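One chain is shown next in structure tokens, namely the form predicted on its own.
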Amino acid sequence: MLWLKNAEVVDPAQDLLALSDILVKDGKILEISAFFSEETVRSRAGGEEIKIIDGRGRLLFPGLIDVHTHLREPGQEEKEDIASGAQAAVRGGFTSILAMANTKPVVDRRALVEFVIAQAKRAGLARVYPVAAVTKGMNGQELTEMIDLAQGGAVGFSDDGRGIQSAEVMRLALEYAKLTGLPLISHCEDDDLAGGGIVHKGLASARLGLKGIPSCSESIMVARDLMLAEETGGSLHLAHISCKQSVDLIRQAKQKGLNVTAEVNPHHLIFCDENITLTATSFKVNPPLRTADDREALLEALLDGTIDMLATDHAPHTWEEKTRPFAEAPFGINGLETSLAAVWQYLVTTGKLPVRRLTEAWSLAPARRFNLAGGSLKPGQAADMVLFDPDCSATIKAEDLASKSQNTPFLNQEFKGFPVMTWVGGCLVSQLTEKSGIMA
């Protein structure tokens, strides 16, 4: 049995933010209290060996859940595989992750859904939940067998990486997905308006001489999908929202009571298009970094609940790919190992984001939306937990990352605030080592 003492427990599901002790037994939260005596703990242990961890000066969160990752397996294992991605996840404080379907081959068949689950079990680290494709081959034309995919273990459907351009296909997808009870995750991008752009269309794109992607390429599709969700009564989740126009539309839809949730990526809350230089290809993401005004609107929406959750959009690429000229480099940021530390340093310590809201947005809200284990430290729940040290300092180094890829804008930056221990189902799967100063 595990006795974790004196930690500042942050659990929005219990409206709890207080120094507490937690007992873990048989992989589950047994009990939580302000204090346990040794006699009480021995009686709860029933003769089992008791491991004691002092969490003094640290915070204990329910395990973080990332609803948007790209693990590249099957087919692009040189960038990432399920084992390396799961290891990166637990190092970053994530006990559960949703793996997107845009692999090679696309996860559009039950056998591939089951393959992802099997590979995750072999790794034995984070819980990995497959998101299956909406359309076969992600070609935007013919729907997948959603019921069969759901029965195989898919927790949602998405053609993420490509926007579904046909309104009729999207409407049918929302209707069909209702039969599974699972959300449809929309990558909102109008290809005609995006027009092969590289960065946000504005002053920065003009300065850099790069083709721009206007905000309306996203917001027009957000409006379309919200209207279709209203007509069909479908369950819609909007991925990687990046601009103020989209936020306004989502806020209106929620006021009308639509079954819609939305996510925002840390890089869209921390950076804007003014940060981009022609050599900084880690800032090349899709949707692109928008304006400072968009960034502020996204943070406001996260704070007031218009945007429900945070998600990394972990998108690993090889070093060779990301060292190409900006126009030729692929879109994407590697995020699993650095996102919590970055959000803590840039947003929490600066007073912009309360720790309770961070935990709610990165644990409770994802668990509820996708009907997953975790999200809370209530007795009886799986003991998916993260012990976080706000005073721990470390420098992000490429050679220390568990991920196969290093395309993060935070390389060689020193952060203060890291997860130091991560448990999945009561098993310690990651621990900070004093020797390296990184999660191991």
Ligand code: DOR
The other form holds:
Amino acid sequence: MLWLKNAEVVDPAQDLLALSDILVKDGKILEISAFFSEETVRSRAGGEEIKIIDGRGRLLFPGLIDVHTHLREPGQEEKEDIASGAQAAVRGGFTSILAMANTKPVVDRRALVEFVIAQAKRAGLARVYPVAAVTKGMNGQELTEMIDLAQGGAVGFSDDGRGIQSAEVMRLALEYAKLTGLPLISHCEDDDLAGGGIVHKGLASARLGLKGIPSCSESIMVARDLMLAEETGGSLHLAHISCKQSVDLIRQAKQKGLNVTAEVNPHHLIFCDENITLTATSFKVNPPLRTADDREALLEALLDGTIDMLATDHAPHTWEEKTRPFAEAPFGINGLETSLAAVWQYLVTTGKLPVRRLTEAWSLAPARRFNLAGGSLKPGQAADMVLFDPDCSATIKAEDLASKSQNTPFLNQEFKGFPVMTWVGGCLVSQLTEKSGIMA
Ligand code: DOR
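Let's compare: the form predicted on its own is above, so bring in the form predicted together with this ligand.
First the chain shown before, then all remaining chains and molecules of the complex.
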């Protein structure tokens, strides 16, 4: 049995933000209280060995759940594989991650869904949930066998990486996804409007001499998908929302009571198009970093609940690919190991994002939306937990990353505030020690 003492527990599901003790037994939260006496703990242990961890000065969160990662297996294991991605996840404080379907081949068949689950089990670190493709080969035309994919273990459907251009395909997809009870995750991008652009269309594209991607390439698809969700009654989740126009549309849709949720990526909250230079290819992401005004609108939307959750869009790429000229490098930023520390540093310690909202948006909301284990530390729940040390300082170094890729803008940057211990189902799967760096 584990007795975790004196940590500041942040658990919005129980409306809890207080110094507490937690008892973990058989992989589950047994009890939580302001204080347990030794006698009580011994009686609860029933003869089992008791491991004590003093969490003084640290915070305990329900394990974070990232609904948007790219793990690249099968097919592009030089960028990442399921084991390296799962290890990066637990080091970064994530106990569950959703793996997108844009692998090679695309996860559009039940055998591939089952393959992802089997590889994740083999790695034995984070819980990895497959997201299956909406269309075969992500061709945007022919729907996958959604019911079969759901029965195989998919927790949602998405052609993420590509927008579904046909409104009729999207409408049908929402209808069929409804039969499975799973959300359809939309990558909102109109290809004609995006026009093969590289960065946000505006001052940045003019300054850098790069082709621009206008905000309406996203917001037009957000408007379309919201209307289709209303029409079909389907369950819609909007991935990586990046601009104010999309936020306004989502706010209106929620007022109408539509079955819609949305996510925002940390990089869209921390950076904007002004940060981009031609050598900073980690900032080449899709959707692109937009203006400072968009960034403020996204933060406001996260705070008022218009945007439900945070998600990394962890998109690993090789060093060779990301050191190409800006226009030729692939879109994507590495996020699993650095995002929590970055959000802490840029948004929590600056007073922009309360810690309660952080855990709600990165654990409780994803668990509820995708019907997953975890999300809270209530007795009976799986003991998926993260101990976070706000005083721990470390420099992000390429050689310390568990991810196979290093396409993060935070390399060689020092952060204060890191997850130091992560448990999945009561098992310690990652521990950061002062002397030896991260061990897992
Ligand atoms: O920046 C991105 N990278 N955005 C996406 O939508 C896809 C992702 C990838 O797979 O690399």
